[in-house]
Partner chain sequence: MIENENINTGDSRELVAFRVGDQEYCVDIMSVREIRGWTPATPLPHSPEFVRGVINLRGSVLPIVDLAGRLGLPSPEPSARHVIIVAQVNDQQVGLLVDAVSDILTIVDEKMQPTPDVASEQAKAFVRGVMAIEDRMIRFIDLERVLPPLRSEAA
Amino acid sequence: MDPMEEIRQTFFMECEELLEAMEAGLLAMSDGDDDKETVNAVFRAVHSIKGGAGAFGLEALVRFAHTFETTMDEVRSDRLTPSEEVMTVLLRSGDALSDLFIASRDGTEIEDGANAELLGELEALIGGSDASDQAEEDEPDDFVPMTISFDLDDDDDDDGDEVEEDSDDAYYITFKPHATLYQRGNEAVHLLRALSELGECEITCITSDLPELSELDVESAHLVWQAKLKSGVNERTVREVFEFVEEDCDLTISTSAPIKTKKEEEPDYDTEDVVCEEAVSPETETETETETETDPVAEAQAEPAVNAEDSVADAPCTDEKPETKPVESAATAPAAPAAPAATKKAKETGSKATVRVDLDRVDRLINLVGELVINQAMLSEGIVDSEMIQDSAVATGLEEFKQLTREIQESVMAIRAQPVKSLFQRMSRIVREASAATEKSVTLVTDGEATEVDKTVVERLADPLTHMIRNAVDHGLESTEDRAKTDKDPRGTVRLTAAHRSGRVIIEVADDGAGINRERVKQIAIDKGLIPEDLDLTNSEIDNLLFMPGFSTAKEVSDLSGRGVGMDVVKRSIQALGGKISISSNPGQGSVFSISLPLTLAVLDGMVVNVAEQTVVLPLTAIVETLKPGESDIHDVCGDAATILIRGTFVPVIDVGNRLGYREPLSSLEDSVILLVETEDGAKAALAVDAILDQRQVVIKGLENNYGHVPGIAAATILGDGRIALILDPDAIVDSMSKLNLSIDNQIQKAG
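Kindly present the structure of this chain alone in the form predicted together with its partner chain.
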C-alpha cells in the first residue's frame, strides 16, 4: 500500500474511535453529566478529528469540525450552558460530523449546503462570533514537508523599546514543543513560519535546556522559542497557528512581555539560516547530516547540536516558563484546560495500556489454537487407546495440558471480544433520527454496555439492530397523542439491554408501546397469501409471522422502516451469526425482541453422537435433555409419524440418520437415544441418534469456502482421530419438519 494511504487509513481508524468517544461524551452530557472532563473529552475528540482532517485536506470535515469545536469551547469555558436545546444541536452536530467523516472516508460527495443549517445553529450558539470567517481561513498548510526559507525581520533590534512602548497588537509567544510534537510528524519551523506570516515577527531560540552533547537525547525536545509578533490579528488567529499541536507543546501567548525576555544581548546569529537549522527537529537534522558527512557517526550527530549551541549560546535564556497575564480574550480558554486534560488522558491510557494489532494476526493465532485443541484431543485418544494406566504421570500431565489448552483458547478468544458499547452508542443516533422522523418523543435506555462479544458479532449486529430499533420506534411505539390518551408517559421508552446468560449473549430490544396487534398481523398475513385463511395459530405463532419474508405491518411504507427489508432479513442475519431471535408481546405493554448469540464464532460446546455409523456433533446449547426411550413412550400419530411422550407432552421424533439421507427410516426406535432439543421459537423436537459418544468443545470449520451450504448442517469440525465430523443445525432439521407438518395440517384441515 502507498504509505500515504496507510497513514490515511490509520487516521480513519482513529477517527472512528474519536467519534465514538465524542458520542459517548455528548450522551453523558445530555444525561446531565456536567463533569469538566466529559466536556473536555468531546472537545478533544472534535479537535483531533479536525487536526487529522486538516492534514489530509478534507476541507468539508475541517470546516464543520471547526465550528463544532468552537461551540464546544464555549461550553467548556462555561459561556454556554448545555441546556436541552443546546444539547440537541450538539448531538445533531455529532451525527453530522460522523456523516461527513464517512463521506470523506468513502470518497462520496456531500452536498455543500447539507450542513449549512446546522452550522447556522451552531454559530447562533456561539453568539454570532467570528466563527464563520474563522472556519474559512482554517486551511492548514503546514503539514507538507518542504525546504525551509523564510524571512525574519532581524533588523528590528530595539527590543527594549518595544517592551516599553508595548502596544495592544504585539504578542509575546513562548512555544516549547514536547517530544511528541516531533513524533507526530509536526515541525516547529513550519509553525514558526506560519506565525511569521501573520505580521512582523521576531523569533528567538532558547537553548538553555539543551544538555551537553554527551547527554543529548536526540529523540527528545530541548528547544524553546520565544516570538514577538506585531500584528493586527486577534489572539485567536495567533493561537490557531498552533492549533494542531496544542497538546504537544507548552504555549503561552500574552500581550505583555514575559519575564526575563528582555534581551541582555542580541542573539549571535546573523542569518536566518541558523534559525532555520535550529528549528528543524533534532532527528531530521541528524539524518541529513549523517547522509552528507563521512565522519564517524558520533561526529556527525554532534554537528547540529554544536552548531546550535555555538550560534545561540548567549541567547537570552529562561529556565522557568514565562508567566502569562490572564487575558480576557475568549480564545485563551482552549489552551489552559487542554493541558491538564492531556495529562489526565495520559494517565488514563497509562493505566490501561492497549496495543493495536492487525486482525489477521489474531485470527492466525486463533486458528493455531484451534489446531492445538484438535491435537490435544488426538493425543488424549491416543493415550486412551494405548491402554496406559489411568493415574500415570502421562495421564495426569495430559489432564493439565487439557486444562491449559482450554485456558489458552479462552484467552485468545477474549482478544477478539469487544464490549457492545460502541454498538449501543450508534443506536442512540438511530433513535434520535427515528423519533424526529416519526415525531414521537422517545427515550433510549441502555443497559449492560460492558458486555463483551466477538468483534465480528458486534460488527454484523449493527444492521439488524438498527432495523429493530427503527421498528420499535416506528411500529412498536404509539404516537405521542395516542399515548397521552392512555395513562402512559407520553414519552415512549425503548430499552436496549445486553447480558451474558449461560454461555450466550442476550440482547433485547424492548418498547413500551401497544404490543403486537395480533388480529391485524394475522389479517395481513392472510391478505398477502402468506398463510391460508383458516389456519389456527397460537399467539406465539402469530408473532413469528413478523419474521416471514414479504411481511410488513406498516399501513403505508414510511420513510423509516419498510424499505423492502423486513424482519426476515433481521432474522436471517442473526441466524447467520449462529444466533436466535424471538418475540414476546403483551397487548398494551409493549413488545420484546430478544436475540441470543454465541460468544464466539470459532468454537462451540458440542455433544458428539453416532448416527448411522457417522459421527456428528450437536450444539450443546440446543439440547434440553437426553433420554433412552422405553417402548411405551413412543406413540405413532397415524402411520409412521412417531412422537414421544416426555413429561406429559407429545414431542415429534426426528430420525436424524434418515433426515440426513444416511439410511432408510428406522423401524424401531428401541436402540436409539433421544436428544430433546429446543429451537429458537420454543418448539421442541426429539432427535433420535444411535449413541452418545462424548461431550466436548469443538472448533468450528466452515464448509462454505470449498463446498457451500448443506441443508441441516451448520458447519464441520475435526475430531480427535483427525476425521471430519459435521455439526448439525438442529433448528434447520426441525424446521424442515415443521414445514412439512404445516402442509400436512393444511391438507387435513382442507380435507376436513
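None of these values were measured; they are calculated from a predicted model. Under this definition, the rigid core comprises the largest set of C-alpha atoms superposing within 1.5 Å between the forms. Residue numbers count along the first chain shown, from 1. What changes on going to the form predicted on its own:
Core-superposed comparison between the two forms: the Cα of Pro419 travels less than 2 Å. Leu192 shows a C-alpha shift of 2 Å or greater between the two forms [criterion: core-superposed Cα displacement of 2 Å].
Shown in the overlay between the two forms, fitted on the rigid core, is a CA shift at Val656 of 2 Å or greater.
So the form predicted together with its partner chain is up there; where is the form predicted on its own?
Chain only, nothing else included.
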C-alpha cells in the first residue's frame, strides 16, 4: 500500500474514535453536564478531525468542521450558553460531521451547498461572523500582530564568560517541531498564537539548523522556537497548548532561563522581525488532564550538549539581575530535550497501551484456536479409546491440556470483544431523527454501555436495533397531546440497556408508551389472513404476531414505518446471530423488546445427546434441568399431545427425533431422557432424547452460507471423533410446535 494511503486509512480509523468521543461529549452536554473538560473534549475531537482532513485536502469536511469548531470555542469560552436550542443544533452538526466523514472515507461525491442551512444556524449562534471561511481568509480586523524574531547569524562565536538570564516569574519554552507535525495538518504558528494568548509572550525563531537553499528539504522541519511567557497560569496550562503535537515535537518548559553568553547579550548580528497575524480566537487546544510537573534541573541535566552556535537567540535578555543556576549552560536550550519523553511516559503511566491489528489476522487466530479445540477433543477421545487414560501422568497432562486450551480460547475470544457503547451512541441519532419525523419529544436513556460482546455481533446488530428504536418512537410512544391526557410526562422515554446474563448478552429496548393494543393486533392479523379468526391465543402469542411477515400496525406509510417490513426482519436478523427476541407489554405502561445474544459466534458450551442414533448438541444455557420420567409423570392431552408433570406444572413434551425427521413418534417416553428447556420469552418445554453423552465446549460452524436456513438447527460442529454434529435451536423447535398446536393451557381447558 502507498505510504500516504496507509496514513490516510489510519486517519479515518482515528476519526471514528474521535467521532465517538464527540458524540459522547455532546450527549453529556445535552443531559446537563457543564464540566469544562466535557466541552473541551468535543472541541478537541472536532479540531483534530479538521486538522487531519486538511492534510488530505478534504475541503468540505474542513469547512464544516471549522465552523463547528468555532461554535464549540464560543461555548467553552462561556460566550455561548449550551441551551436546549443550542444543543439541538450542535447535535445535528455532530450528525452532519459524521455524514461528511463517511462520504469522504468512501469517496462519495458531496453536493455543493450540502449542510448550508446547518452552517447558517451555526454562524447565527456565533453572531453571524465569517467563521465558516478558512482561517487564512479571516478579516484583518480579527487579528493582532505578534512579533517573532528570526536569528540570521550563522557565524561561529567564541564563548565568553557566562552571564545568566533573569529568572523572574516566567516560563521558558523551547519548541522544536518534527516533520510529522506538518504532515498531519498542524502549524507551528497556530500553537504560538495560542501560547501568546496566555500572557505577555516574547518569541524567537532559531534558524541555525536551516540548511542552504540548494540542500533544503521542504518536507522536513528545520526551525526551533523559543519563547518567554509571563503569565499567571500554571505549567499544566502551558503544556496543554502543545498537547495535540507532543509526539511530533521536542518540547521543554522551564521556569528558569537558559544561560546566555556575553556574546549573545550584545549580538553583532542583525535580527529581522517578522510580523505574524494572530487570530483573536486562536485555534488553541487546551484543558486536558496532565498531572506531570517538569523538574527544570533534571531537564538541564538530561539535555545533551550541542555546539555553541546552536544556542543563538535564546530568551531575550533583560536588565534585571539574574538568578544563579550553576547546572545549566548556554548550549542546552535548543537541544533535543529528554524531558518531554519522560513527561509523556509519566502521563501514560496507569493507562493501558493498545495496538491496532488487522481484523483478518484476529479472525485467522480465532479459527486456529477453534481448530485447536477440535484437535484437543480428538486427542482426548483417542487417548480414552486406547485406554492410555489409566496412566495417571497421561490423565493429568490431558486435563491440563484441556484447561490450557479453554483459557487460550477465552483469551482469544476476548480480543474480539468490544463494548456496545459505540452502537448505543449511534442510536442517539436514530432517536433524534425519529422524534423529529414524528414530532414527538423523546429522551433516550442508556445503561450498560460497557457490556462487551463479539465485534461481529455489534456490527450486525446495528440494523435490527435501528428498526426497534424507530418502532419504539413511532408506535410505542403516544403523541405529546395523548400523553398529557393520561397525566404522563409530555416527553417520552426510550430506554436502551445491555447486560450479561447466564452466559449471554441481553439487550433491551423499552418505552413508557401505551403498550401493545392486543385486540387491534389480533384483528389486523385476522384481517390480513395471518391467523384463523377463531384461534384462541395467549397475550404472549398475540404479542409475537408482530414478528409475522407482512404484519404492520401503521395506518399510514411514512419514512419510518408502514411498508410491511419491520419486526419480522428484526427477528430474522437476530436469529441469524444465534439470538432470540421476545416481547413483554403492560397496557398504559409501555413495552419491552428483549434480545438475547451469544457472547461469541465462535464457540459454545453444549450438551451432547443421542437422538435416533444421531449425535446432536444443545446449548447448555437453554437447559434448566435433566430428568428421567416415570410412567405416572407422562400425560396425554387430546390424543397425540403429550405433557409431563414437573413440580405441579404441565410442560409440553417434544420428541426431538421425530421433530427432526429421524424416526416415527415414540410410543412411550419412559425410556427417554427429558431435557427441560426455557425459551427467551419464558416458555418451557420438555425435549425427549435417547441419552446424554457428554458436556463439552464445541466450535460453531455456520450452515447458512452452504445450506441455507434449516428450521430447528442453529449451526454444526465437529466432534472429537471427526463426526459432524448438528447444534439444535431449542427456541425454534418450541416455536414450531406452538404453530402446529394450540397452547397446552387451552388444550387442557378444552379437555375439561
